[in-house]
Amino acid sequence: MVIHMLLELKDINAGYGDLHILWDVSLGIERGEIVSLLGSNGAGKTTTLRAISGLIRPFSGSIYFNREDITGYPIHRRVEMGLSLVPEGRQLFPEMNIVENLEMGAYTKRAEENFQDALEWVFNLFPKLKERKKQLAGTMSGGEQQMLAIARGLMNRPEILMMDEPSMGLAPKLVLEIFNTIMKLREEGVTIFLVEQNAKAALDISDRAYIIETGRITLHGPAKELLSMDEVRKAYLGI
């Protein structure tokens, strides 16, 4: 049986100016999966997301989405096709309220036409946001801001949601809430590509995972298999 990946990277080399960060990175994500990309700080996780999103142009290699080569596509076209990124650090508009922040995630034609449906969908996913829809984002707690950042990324009704360190800086109880939300999104039909330093939490909910070290994919496979590997347990789980 031939498996067609929803998102596929083939031999991606990328970086910033003369700084080479990613070396021949290849990975694939099937529709309906949760796939994690794990690695230490500076390993190339965020650079991988930036290449997929179009924030940087790879030096070489190809990126395919729904079997279409999108390597040279601008950011807005990728979003229009159904690629959405929840960036590290949330990057909300603190002086805007919740609804206004959500509107900022609905700037494509695809999103504008379905704005009310998308708004109702994210409010059902995050009832707390609906209760406080006029609250300024800058006055929300860290966990609430992360929920809003995820909700903003969903306003485009993406086929794949890429998340960069969603649990960063959150208390353990809120981390659990975030990961429960990720599993719920998969049930709603959203494919998830998760970049995360909390390796144990990420592997617990993922179907598959890739491990990146100094810009190279060094391991990949089913999440449960990686969880049981000694090198993974020592390097990323502190066991």
Ligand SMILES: Nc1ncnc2c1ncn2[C@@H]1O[C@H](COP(=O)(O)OP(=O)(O)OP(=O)(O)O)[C@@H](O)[C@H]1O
The other form holds:
Amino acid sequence: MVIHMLLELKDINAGYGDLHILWDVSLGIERGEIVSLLGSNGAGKTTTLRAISGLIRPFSGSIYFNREDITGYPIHRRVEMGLSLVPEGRQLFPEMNIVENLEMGAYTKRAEENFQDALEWVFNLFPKLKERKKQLAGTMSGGEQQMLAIARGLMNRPEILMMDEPSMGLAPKLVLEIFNTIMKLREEGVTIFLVEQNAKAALDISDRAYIIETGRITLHGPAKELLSMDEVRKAYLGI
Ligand SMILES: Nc1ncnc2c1ncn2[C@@H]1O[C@H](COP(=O)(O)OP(=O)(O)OP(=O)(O)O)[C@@H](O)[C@H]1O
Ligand SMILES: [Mg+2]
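Swap state to the form predicted in complex with the ligand from the form predicted alone:
So here's everything in the complex, that chain up top.
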């Protein structure tokens, strides 16, 4: 078996207790790519991210990061290696201010040692956060909260940033801003694994994409090709 991608899943079966959700999920992400995982409600997108980040342990199959088998590694070790997750629903600390939320994201040794550098980096990426350092997260708008959630995920200087539906609940203008940010992150050298229900916006910025239906990958290929396929247009683009 040849493992050559930055992140690679091989035949992952996973779920919750007796509940089998993911069936032989295989996918790969190369360094520098934006790759999307698309699917409808309950398809298994978040479960896939949980398996990659170590929040759940697969029943079978393997996960490789930088050619290393990380399937059995605890969460913190994966973060330390450069895998970062921006979770579904943002999961900020509403009673904490911006800087405190960013501190909560910088819990690895690597991040603690380089905290000031990382802070400067994310403040450059998100100048609005810098202007409002002391604002409580709970009082920010949805778009600003999503920016903060992304910034927190970046505090560990990840090689790959996984994002779970970053555009959820945002007005179209803010969705655009989030997707522009994702493209900017790629230019900064961060590899992106994007989970989205907003298939059009995700495919527009992605190199490749996978489609998951009831826990199985049913389609994958270059984003441009998927955008032009009838079955994708009907099921996910509403065309
Ligand atoms: N903690 C859990 N315990 C039991 N079942 C769960 C749990 N979390 C998710 N599920 C089930 O697993 C299946 C896949 O859920 P998952 O959250 O991965 O879907 P999703 O593709 O992320 O959906 P959405 O777009 O709604 O976020 C669903 O049937 C869901 O009900
Ligand atoms: Mg989900």
